[in-house]
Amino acid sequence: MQVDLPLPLLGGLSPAQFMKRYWHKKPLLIRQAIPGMQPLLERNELMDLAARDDVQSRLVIQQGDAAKQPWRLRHGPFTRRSLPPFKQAGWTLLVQSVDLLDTRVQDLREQFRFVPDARLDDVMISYASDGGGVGPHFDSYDVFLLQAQGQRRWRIGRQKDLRLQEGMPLKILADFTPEQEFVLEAGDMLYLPPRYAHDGVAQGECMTYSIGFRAPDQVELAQALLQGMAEQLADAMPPKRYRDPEQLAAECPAHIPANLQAFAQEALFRALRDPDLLSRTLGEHLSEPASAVWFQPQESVCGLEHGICLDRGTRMLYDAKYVFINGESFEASGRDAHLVRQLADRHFLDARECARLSPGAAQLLGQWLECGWLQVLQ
């Protein structure tokens, strides 16, 4: 991607300018980020996705301030009859990871790859009837809110008081103090950095696409990495068994020897000091496909002669030494590494590029093709 060229999607800013001035720092309203925007999915198509048991969907209904419980939350799947009438005000249907389900939404997601793929999460589509919303809240990650249909009024503000209302099924701020207000039309987009409070309310029927980004929690990431490293330690570290030839007779037998504690600490430090093990485990973790993704193995494939592209559910990353795809790592070097990294960056290799792969690399990509991780380029 040419990061120094202006993008209409960013209001004429280049990706480099946007990342330096706004990313993780302050909001940005972009009028007509996508001129003439039309919803990529019709309303009925979205309802069909919400009816699937392999799709994460939620229904939020606002019942009014006078009700004892003003917000109701239900989880899908939803039959059409289980959803409120379209003319009923104050409800919202949220469908997660639509980019993994529809090529048109996947193509929209591709426009945001000026942010590293390791950070990109998914595209959620929100359908709302008049007055629908999910209440004032904040997210722990960056988000682009693209208006696809109708109008939505957004109130936003830097929120110091992050207390939540008690007893609610949603994480709604107890005391929301907006600082700015915008009405977004189809094609307009609002970028918000993490923890920037916002409240969007539909003005008539509307659809909003939320392009969200992953922000791993450090404790959760450490847990995942330690678990992944533990699975690889047998091959990564030479065996070393505890020895204590100078151990004295134990007067207090239940007391853990200090030498054994030091041995355990050294074992952990040895694993953490291995940069290759840590980077490989991180890459495998970050490239794990979404939990809802299932790949369709292909019994017969025509090979690489027509070119290949990533399946929309595939996650592919790389670092200086390894290529990672769907939670697995492969060491790469030379011309093969250059071509496979091109596949990760561009999401395709044409027939001429595939022909330049070594026999070993071609065989490996053929296996990925058979697994359904790759598709034949159309």
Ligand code: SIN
Contents of the next structure:
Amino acid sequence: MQVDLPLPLLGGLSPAQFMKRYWHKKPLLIRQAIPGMQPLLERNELMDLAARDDVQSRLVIQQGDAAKQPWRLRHGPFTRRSLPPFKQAGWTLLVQSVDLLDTRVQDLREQFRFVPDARLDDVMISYASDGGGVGPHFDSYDVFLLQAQGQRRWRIGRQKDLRLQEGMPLKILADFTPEQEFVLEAGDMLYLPPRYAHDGVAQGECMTYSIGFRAPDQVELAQALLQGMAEQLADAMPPKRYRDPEQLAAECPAHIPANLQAFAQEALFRALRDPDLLSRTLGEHLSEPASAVWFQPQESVCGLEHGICLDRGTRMLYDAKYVFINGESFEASGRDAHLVRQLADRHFLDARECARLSPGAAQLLGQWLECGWLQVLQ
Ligand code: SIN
Ligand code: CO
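Having gone through the form predicted alone, I am curious about the other one (the form predicted in complex with the ligand); can you provide its structure?
Full assembly next; the chain just shown is listed first.
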């Protein structure tokens, strides 16, 4: 990835400059990040996705009578007839992970790979009727809000008071104090760091794409890693059973022996001290595909002779020792490691590069192709 070239997508900043000055720090409004932007999906195509039961979608309706509950939230799937008419003001349909469902949106996602893949979450698309929005709120993650069609008025503020209104079906800030306001046109983009308060209201019909990032919570990560390491421990550590030839006769038989406590502690420290086990488990965890992804096994694949690319549901990462793909780890070295890392970074290997793989690596990639993790390069 070229990180020093100025990009229109970042308003003429290079990825290196953007990351240094703005990422995770402060908002950036980019006019015409994608000049002449046309929506990648028509409104009806988005509605079709929202009708699928394997796609996560939500409907937010603002109700005129604020004395009652002003917000209504429903979860999909939605038949077209279960959605409000387009002429009705104040509703929004949000469809999650469209990058996993549509090649055009997947290609858009690729433009944001100056952020490490391990941080990328998904591309959500929202359709809003006039006046629609999800109310003033904050997100816990970095997000690029790309206006794909129509206009949306964003108000944003870096407020510290993040208390939420009680009794709402959505996260709505109790006391939103906007500091800046912009109207985004098709092709404009707003970057927001985590916890920045924002409220986007459609001016006429509009569609917004949210390129969102994930940041693991440390406790959740520890839980996942401990569980993953526990599963691998039997292979990683030679068996060692507790021994107590020095144990004295117990005057207080219910008291847990201090040696047994120390033995338990040592068992955990041994597992945590093994840098290989920890980094392998982390890579496997981070490369787990999204829960909505199903790979289509290929019955008669023609092999690697045409070149290969990642299936759009595949997550592939690597570290100094391992390559991780869809929750599994493989050790690679030499030329194979170089080529397979190239596949992870670029998302494809052409026919010539595939021909340079060792027979063992070619066989492994052939298996990934068969289980639908890779596709033949078109
Ligand atoms: C939207 O697209 O309507 C909401 C996006 C957001 O505020 O995070
Ligand atoms: Co938001």
